[in-house]
Structures are given as C-alpha cells and as structure tokens.
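Single chain ahead, written as structure tokens, the form predicted on its own.
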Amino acid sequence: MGYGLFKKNTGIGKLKEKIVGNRNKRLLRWPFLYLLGREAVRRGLIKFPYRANAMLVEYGMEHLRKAYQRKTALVWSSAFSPTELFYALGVNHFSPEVTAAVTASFGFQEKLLKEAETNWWGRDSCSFHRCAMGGILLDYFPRPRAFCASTHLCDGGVLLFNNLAARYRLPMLLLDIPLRQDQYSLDYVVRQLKEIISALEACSGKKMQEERLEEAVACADAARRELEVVNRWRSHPLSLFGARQALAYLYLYHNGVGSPVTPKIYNTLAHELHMKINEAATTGAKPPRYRLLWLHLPPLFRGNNILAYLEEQGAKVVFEEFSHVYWGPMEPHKPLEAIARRMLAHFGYGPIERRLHVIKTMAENFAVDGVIHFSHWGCRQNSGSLKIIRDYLRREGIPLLLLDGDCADSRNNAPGQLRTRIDGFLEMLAK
C-alpha cells in the first residue's frame, strides 16, 4: 500500500488520524475494519503493482484481525521465532518488531516512541522495541497470554519480552539458540521446542497434533522453495523488483513461515517477476548503472527516501540480506528436528564467518557493484562486526558504504549527510 493512501484529505487518512490521536484506538479491534480493507483490495479499490502484493495485504489484515479478536490465545513472538509451532497449534501470534516497522512506514510511530520514553525507555535503545513498548502501554497492540522469544541476533528483543512478561505476570517462553551447529545443539533445541509446545498447550487449552505440525513444516519448506525461485528471478539483470518493493514481504519472512498462504504468495510473485522480465526485454529496458546489495534494514519510517534517491542517481538496491533464504530443505516427517535445524541455520548468528560467506555469495549471485551496510541506532550486535566486514570486503575487492541512522525513529537520522555519503560512494564506483 502506497504512502499516498494515508494523506490527510483521504478517508483512510482521516481514519489514521483518529487512531493515532488516541480517540478511537478500539477501531483496531473492530472486525469490520479488516473486512472493509479486504473488500477494498479484492475489488481493486487499492491498486498494487503486483497481484502478490494484494495477497500479502490480505494475509496481513487477516493476521492482525485474528490477533485483535482475542477469541483464541495470542502469543507475542520475536523475530526468527519458530512460527511453525503457532500455525500447527492454531495459536495466533503477533510480532511487535514487525508491527513496529509497519507502524513507522505509515507514520504512526511518534506517539508510541514518546510513550515508551516517558516510561524510562531511553532513546539509545532500539526504536522497534520502544515502539512495541509504547504500543502495549497505550493499548494499541493486543495483550498476549504469553511471550515467546528466541535468542537469535537480538538481545534487546529478549530483554523487552522479559520486561513485559514480568510487568503483566505472563509466561516467558525462551528458545536459547546455541552458537554451534552440531548434534548436541540440535538435540538441545529440540528439547526446548517440546517444552515450548507444552507451555503453549497450557496457555491455549489446545493439544498439538502431529499431523498439523508436519503440515506446518511442509508449508515452511514450500515457502523456502518458492522464495528461492523469487530470488533467482530477482537476480536477473532486467528485474524491476528491488529492495523498495521487497521490504513489504519481510512481514511474511518473519510472520508467515508455516502458513499455507505464504508459499502461494511467493509462487504468485515468482510468476509475476518472470512476466515482467519478459516485458522489459521486449521494450528494450536497460539495467541500472549500479547494482547494490543492502545489509541489515534501511530506514522504514514514512518520508525517508534513501532507496528512491539511489535510484534517481542510477543505482538500485537489487537485493537485501534479510530476503536471503538461510535454511535448507525441511523434512516434515521429522518436524521438530526440521524446525530446530532452521533455528540453528541463521547466517547472522554465531561465528562472523557465516555472515561473511553469505555476503560474498549474495554479492556474486546478484553481480553487485557495491554493498551498503546500514547501522541501525540501538542494534549494537549488528554494528559490532563492521570492521571485520569492511576488511573482508576490501580483500575481496567489493566496495562498501557504511551508513548510520535509525530504521524507525526519524529523529535519529540526518538525511542530508546520508545523501552526501551516497553521492561520494557513487562517484567512487564511477571511477
């Protein structure tokens, strides 16, 4: 959905003002709101460049509708949680970090950030987590029955969930991911998954069925295969689908693994990318002057234009590391082992050599001219390896631009400075 839909002089813009203005936040729990949005999508009242986008929006609205209806148990889940468990058990899940990104992209984040800061959440902490804290304190985000977090990548998410679990006296389900990828680690994660299932059964009143768990793992594997096809088409020189379009699909990447809808959306997108590449070839379209790879996330708040500015200068971010398929084939008949292997497989967790290898592979597969790393304010574990990444890419002969800023809080950004550094980087690539 384009930002233009949220201008103040539109009906949706007025709705946004009512919600953010703290006058009608109960609208978020109003089922008709999501049904209205779904019908607007299906009747073509909201235009999308890809049919897959419309399917994604429908999925997102249904996902949020279930989260707010409170008819079944709701679990807050951190990024990279084992979402297959939630789909298999029929438990609704809500990712406050992903929702914070959506909130920022629609310009809703300021009120939530300020609420968190007035409750002693400092501005040097991650803005995604401050949005999440503000969202639950102001009752914008649905209250869960339990919190489920994995130790992947982000210490702040675990601390946020611990804080909220203590505040609301709710269960905290922690999946501790070892740094090593061996049989001991696999067995350790499987044992924890069994414990989490028992805890989810207790808080939801439902019983896990083995066939449902196998179905969820089969869907996760199908999503992996379809996303790999999407990424292969994205690597084509005439692909028009870059990071600006791909960011919306991170909602699926973090929330949709295990859903039967996810592989269908990726399959539709893959076919559409193929068709558009063929169309571009017949019209004589030319590839961008510079092809770039993006590490971490770009600024997501409404009004930022870094990716658009790059394209105006003849450069295009053709791929981003958070769209990389990091897990291998999954065996549905061994569901817990399959989920555990996916949990252990993330390239950004463990020895830095894993991430370096993936960065080089992505750079080669997408034939990039340079790499941009965005250091998100508050994401210290991501920025701590920058010198190693810089030295490695220098040895490999791959230019790197380091940018500093914030993904969700516009107050922590300097647009003019970012553009100046981008201009200098592109001038270097031109030599």
Second form
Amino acid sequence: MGYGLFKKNTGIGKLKEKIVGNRNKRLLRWPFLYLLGREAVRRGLIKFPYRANAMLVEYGMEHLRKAYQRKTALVWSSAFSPTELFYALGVNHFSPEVTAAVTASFGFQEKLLKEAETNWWGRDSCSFHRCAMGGILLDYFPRPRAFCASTHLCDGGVLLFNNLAARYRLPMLLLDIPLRQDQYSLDYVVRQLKEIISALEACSGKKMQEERLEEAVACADAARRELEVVNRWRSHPLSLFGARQALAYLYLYHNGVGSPVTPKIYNTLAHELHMKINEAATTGAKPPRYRLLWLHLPPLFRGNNILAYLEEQGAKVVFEEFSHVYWGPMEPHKPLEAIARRMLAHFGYGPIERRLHVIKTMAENFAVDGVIHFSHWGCRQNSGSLKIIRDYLRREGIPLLLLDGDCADSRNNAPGQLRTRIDGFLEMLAK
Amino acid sequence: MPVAGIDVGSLSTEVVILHEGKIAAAVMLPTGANSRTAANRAMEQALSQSGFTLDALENVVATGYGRVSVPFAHAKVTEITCHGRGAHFLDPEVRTVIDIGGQDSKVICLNKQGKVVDFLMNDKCAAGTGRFLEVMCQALEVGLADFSRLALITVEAVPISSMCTVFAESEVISLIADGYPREKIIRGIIASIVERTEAMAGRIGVVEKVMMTGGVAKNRGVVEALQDALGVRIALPEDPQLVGALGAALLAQDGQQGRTTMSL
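Given the form predicted on its own, state the structure of the form predicted together with the partner chain.
So here's everything in the complex, that chain up top.
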C-alpha cells in the first residue's frame, strides 16, 4: 500500500482521547505509568527493531518518571541547555519543547494547541511552543523549581520560559550565548555557568561536586564519540538508518548529553548498525536511488508520512541536520570550559558561514544527491537564511528543495502542494 | 504509435494526443467535483476527436493535481516537469516558465536542454491564481473574457489590500458599492496577482526568454502588467492551458522512445 503524505490515523484515537482527556490527567502525571512503561520495554513486551531503540525508550520513561515523581528538584530546560549541569548536580530536567515534539508524534497535539490558542497564544508562533504552553495550561507537565534556557538558535523558547518563570514566580536561569567564538565569549559563558550552578544549588538544596561535574563532562564527551561512530555507520551507502529511524534519538540528543546512559545507547546503536549493514550487504540489499539531507526538522505530527513517502519514491533522507555532532572533544578536568565550548560550538548560531560549512560537510560525508530545507512555521532562525543557503548550494551544484510547513501543527501544511514539490524535485533529480 | 498527456487541474482538465510528432487531438473540459470522471470524459472526447481507442495509446502520462486519480495513466509526472517540457518544445529558447493555473502558481527555471533546474510554487494560499480570478469575476459580475477586455481600458488601479480571496471578494464588493469603476477595480485585482508572481519570480531569478502558461496567461491584462513589472517580454503559446497536457504527451512520447524513465 502506498503512502499518502498525510494520513488520518484513527488506530489510537480512542486511547489518545483517554490519555489527553481531563479525567485522565492524573494518569499522565502518575510516575508509576512510566515505571510500567519502562518495565514493559525492559522485559521485551514491546518489540523494537533495534535494541538501542528499547534502551532509548527505557531512558525516556525513566527520565519522565523522575520528572513526575518530584522527589528531587525539577528544572525545565530549553532544547540546547547545558544538561551536563543537571546530571552532575542530580537534579531532574524536563524539556517542554522536546516533549511537545513527542506529544505531536503521538498525535496528542491538537488539544494542546487549542488550549494555547484559546488563551491568546497566536497561531503564527512556533507550534512546539504553543504545544508546550497548552500542556502547561492543561497542567499535564510536571511542576518545576526553576527554568533554564539558553539563547541558542531559538528566541521563542527564551520568551516562553520568561513567561513561565513570571507566571510561576520561579527563577529564570538564562544562559546568554555570544555569537563569536573567542576567549572573551568563553569566559563570559563560564561565568554564567557558575551563576547557574549557584542558582541550581539554591533551588535544589544540593551542592555541586567537582568530580560529578567532571564525570558528566566525560559522559558528554563519550556521547560525542559514540554518536560520531553512529553517524559514520549511517553514512554507509546502504543507509539502513535514515532520518525516519533516527528522529526518536533527538530526545537523547537534546536531553541526554551528560548522562552515563547516552554513550551506552549510542554505542549499542553503532554495533547494531555495523551488524545489520554486514547482514544487508550479504543479502544483496540495494542502496536508495536518491540520498537526501534534511535541514531543520521534518514534520513530526502523527499522520504525516513525508519521509516514508520519499522512501516509497526511492529517495531516502539519509541524514538530518540535528543529528550532526557539532561539538569537539571535551576535557573533563576543565568541565565548565568544556561545557562552554560545546555551547558556543553550535553551527546554527552565529555567522551563517558556520551552518553553510556544516551543510557542505554533511552533504559530502553522506554523498547526498540533494538537500531538503523545511521551513517550520514561526521559526525565524531557520528560515531567515534561506537565500544564502540556496545561493551557496547552487554554487556547490547541490539541488535544493524548499518546503514550507509545520513540524507539530498539521493545519499549517498543504499536503497537495508538498507532494507536488517533492515529486517535482525528484523528477528534477531523475533527469 | 499514438501517445497522450492528460493534465487534471483544479479547474480544468486537458488532454493532448500526439501521433507521429503531431497533435492528433486537444481537448479541454471543466474538472468539476470529480477529477476521475473529468479525466475519463476528457479522454473519451480526445479519443473520439483523434479516432484512436484507449488501447491504441502506447503511453499515457498524467499530470496536474489530479494526476493520481487518472485510472488509465501509465505514469504520473508533476505539472512542473510537464510545463517545462511543453514550453521547451514550443520554444527551445525559453529559460523561465511562469505557470498560473487554477490553484497553483509556479516559476520554473529551465536549462538549454529544457531540463528543470529549479522551481518555486505557492503554498497554503491560492490567492492570485485562476480560482482567485474566477471569484473576483463573480464579485464583479463579469465574464473572464470581459474581465480581460475591461483591464485594457485603463491603467489606473484601485488597490486591493486583502491577501485572502474571501476578504478580497468582500473588498471588491465594497469598492463596487462605493462607486469605483469596474475597470479600475480590475486593474487593482491584476496588480495584486502580479505583485505575488513578481515576488516569486524575483526570488528564483528571471532569465529570458520567459513564457507564461496556464489559464491566467489568457488574460492579456495580467500578462501585460507582469511584463511591465518584470521588465521582460513574455512569450505566450497559442493555448497556454494546453501546455501541461502537451508536456505530458511529449514525456509519454519520450518514454515510448526510451529517453526517460517514468518511475514517478
């Protein structure tokens, strides 16, 4: 059966209603639910194509269980926060933006978006933030003791967190990331990290141990190394693990840096990919006809089949921008400096040349035939540099498809138009 | 062996049958509510006009938004590729195709070989397309032919500020009620269409020679205003609405001769 671009999936409709219905809010906030989920995965009651996927879900369930358990202080963190600090200090963290993405992937976003819009959150704002706000207004999310946001990439996230901090009268820990990568910027970020640690200590009642911080940085560095191995296997011509398979790992990419579990999951995935590629090579598996690179995120809401549709047409998104390892080796004995360097290293922040360089590197490493840039509704950071990216890729001779839509809000997508653009692009590559 | 191209658009459906490199039939019908029915009817008429049977057609390529609903098509190709192919066939010097159809507007860049090298199209909003023109004609109580004729009477325009078709319709009705002459309102409507197309063309970069295809290209007022806005002369095919179907038929012919793969 062929894929439509957008399918209404009614299979879990009733379950969805039960979970997001107000009567069952308690269920969602019940830590035991996540314990059950974790155990179901651990005991193999839920099957996954990769053992690493099971480990990832276990990690996610445990992460959410701790967040809802409220035994230790909870901090809400934005997508690019210095999560090493949370792991080192032993405070839990919860990312409403990442949770909004997960929510959309399960098809629960409609109620949350409606709640936010009813409360005057404009429909032209980012749907991840609207979704997050809806979850907050409906009291689905665990209550924090502080908010921590970095100014990386997304200004909407900072505004959301500022709003929430004022609403709950809780501390807002802002990590201001400078655009330049120099010693002054490094010192500036280190100073802020120290201030954030003090604030976290105050709100959690815990004291940061230097060795724990070094361990967390060592874990972040191990995660980097393992993810690089994963990405090398992903660049194999057979491309067994494309964006469609890798999207769930964004949860780890944003939440898990600094956790001892993260390198283990990546390591397991790398081994499994190695084995599966060897198996596939012996069975004569064929590589995809077209290899594509995806910039920004693809639509994540349940019912959209863009990546599957592409695969059905013989085109596979072999890599996505947000799985790129953007930070270099981290020195555990200089933990704050190492974290600051990671914060400053993001290619999507600062001069556009950084992003262009990374796009070219990814395009070369993954031997792509073309690039798809998805302009997520309301995301100024992502779409602002379109002309520069287009001109650059044109000079490099790399075909580019520009798609406009929304990652979380299905209403901001036009399936017919998207399909025509995708088909037209593939026809362009075919010739 | 004869081949056919069928373009099932949101407003009209066209069929072109080619035989030995010449057009054996060309048909255009309103699509109506059911694109599958429209495709069948248009093909029946084209077959009757050409004297061929459906079984005699060696290859049929479907295009347009309803391309997925054509039961007898051997391959489906987007209107982007088909308009590019059709325009290149009609004039190999063409490097930019501006296609404004019923609900889509596109700017397509071609290379010397007629290959599509880049394109842009509208999304989410269909303002400034054929359907937009139809709604405006209804509001003004003029036919499409009169709309085109009245547009040439004056160069003065009453600006239309609404982007949404529904709001623009209300605005036009208000302007009529306020006593503005229809021809000036029409110039305002044309200016709003041209503004959108000009912006899209500017984004992708216009390279001469430029050809305009699709139903809106039949409106001389729009074409002239677009020429002025872009500062280029726009070539017009004899029947701009048939270019998509012609391109599809040519691709069917290419496929028959093994020049292209039709896997999409």
